[in-house]
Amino acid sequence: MTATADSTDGSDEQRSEAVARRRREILEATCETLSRKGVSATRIADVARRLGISTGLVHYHFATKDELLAEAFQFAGKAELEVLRELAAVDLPPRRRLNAVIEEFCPRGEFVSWRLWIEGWAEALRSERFRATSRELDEAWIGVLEDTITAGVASGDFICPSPHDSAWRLSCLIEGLAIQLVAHGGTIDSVEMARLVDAAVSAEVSGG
């Protein structure tokens, strides 16, 4: 039997695991490339070079560049969303848990994930697939924030008339400040952003 580009000797399960592992490696490399080069400048060859594999192997897993980029954006967003959900489930005092969720969402380090988010939002203007993914992930993130605030209200630690409205306002503030910090470099710094976000949280959620 002739092996496919990513098959290995062994069971179907082993082959399936090998394919899944390779797809994940390609998606991770694509996310890293996208955050540095942007959507328009990223090529299949860039991803292949980063992994030391052929472009043919990338195409074996992803038929087109558009498919690869869209799946990479979704892959990165879902990974970050899972981290936020895990933080929201940690047994901490409500305000500390809320702060942990917000801190995780805010830009830090070299802004790799936020560069990717901003690229994805820009591409959503042209791509229905990017638009659907962006909307889905954004609503999910706001849902995590709303649930975290709601839990604090239920425990009696927070006073917040509408966790839903507060979550939307806080999300829009964080995203807007993140764009100023990451895309406009110098308009605002991380310290000032943290101060503004903390003041907004205190205004939206009293107690805790």
The other form holds:
Protein chains: 2
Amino acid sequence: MTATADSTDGSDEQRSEAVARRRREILEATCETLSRKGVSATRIADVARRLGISTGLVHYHFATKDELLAEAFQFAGKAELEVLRELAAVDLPPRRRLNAVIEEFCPRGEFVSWRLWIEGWAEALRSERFRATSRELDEAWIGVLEDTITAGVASGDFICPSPHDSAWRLSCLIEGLAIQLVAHGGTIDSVEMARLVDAAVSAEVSGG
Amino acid sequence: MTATADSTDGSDEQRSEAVARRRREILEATCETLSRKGVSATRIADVARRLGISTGLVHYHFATKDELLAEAFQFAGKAELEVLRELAAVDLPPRRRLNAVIEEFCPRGEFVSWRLWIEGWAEALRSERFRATSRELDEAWIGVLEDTITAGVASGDFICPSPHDSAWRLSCLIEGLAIQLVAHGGTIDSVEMARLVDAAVSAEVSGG
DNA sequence: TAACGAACTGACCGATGCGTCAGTATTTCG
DNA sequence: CGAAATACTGACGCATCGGTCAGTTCGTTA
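Having seen the form predicted alone, please provide the structure of the form predicted together with a further copy of the same chain.
Every chain and every other molecule in the complex is listed next, the one we just looked at coming first.
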């Protein structure tokens, strides 16, 4: 049986540690390549070269290129979800948690992840697997935002008629601004973005 | 001299009417294909087949595939800018104009244009020309929104401390929601989107 | 240490699709 | 009308790249 066989579930547990590590290496290399070159320009040879392995080995672990890309995107999504879970577990006062959540969401540095999400949206137009991953990630983000706002309303820190609606609006606002920052490059900077987001946050959670 | 030579400016004026028409046909066919299949899966043969012409003829009018795609995207952008200009020229009371502008912006029907814009954002990550077109379009949208809000403030219909900021936020909110609607498909519908946008509009233009 | 299977290599095959080009049809103009 | 320019065809060359496979290395177990 080849290592590729059970790729439908991402569980690495019962696979040998070495294989799991190799798969992870390949997925990470794929994500980096994906972020720099985009879906269509990413070659299996790029991924192999980056790791100093043969293209055959990539195919040994991942049946097809589509498989590899979809799984890499999912891998990145899961990593982000992990960050989210940790963020949700930290015990902070509502206002500070909301700031932390939004801070984490907004693009920073080289935009590696955000370039991936933007690629993902375009890919989601045609690929079921990309769409599912992208949706899942977004829903998780909105969920964390909503929970945070709801907690703040319960504690009396926030006034917000519909945490659900506010979470949706804030999440979408941030994504729209991220497009300007990451894809359009130069229309706004992170400071300007933070300013616009902060104003929206204030409006959403303190009054109707 | 071939028809391709002066493709740097898009001016069709001094070109023969027949050639201009042919170029337009090809660009329109390319936009449709682009919207359905995406940038990387669009083949010159697809465009040619759709028009019942040879691939050679496409190359006769457009030097390379990159050229063709970039110009098609720009063509779609210009068409949208045209709609904007008309919208801005209509004389309506501020509230109704704002509604009309937003109505026009939000995704409808088959999402043909919106699928194109989403493709464009991903492409803008690497292509200078796609980035320029996409930016230009976005700036125009924000500009129309800002002008409309400013007019409403001047007439006393709106209360808005910063039409500029509000226009940015509304535009980005709509783009973020469009991703959910068009790319993620099924997370929300147009009615839900309209509801979320309306609430944001009310918050932005009637109070601080 | 022999043997077996898993991990890995890299050359190769086949498909695909862009761009070219020699040639053909059509229009323009002297 | 004849000739030159323009519009157009479609087959072909050529490069690219995904996926296969025969063979090699490595680790593990009897």
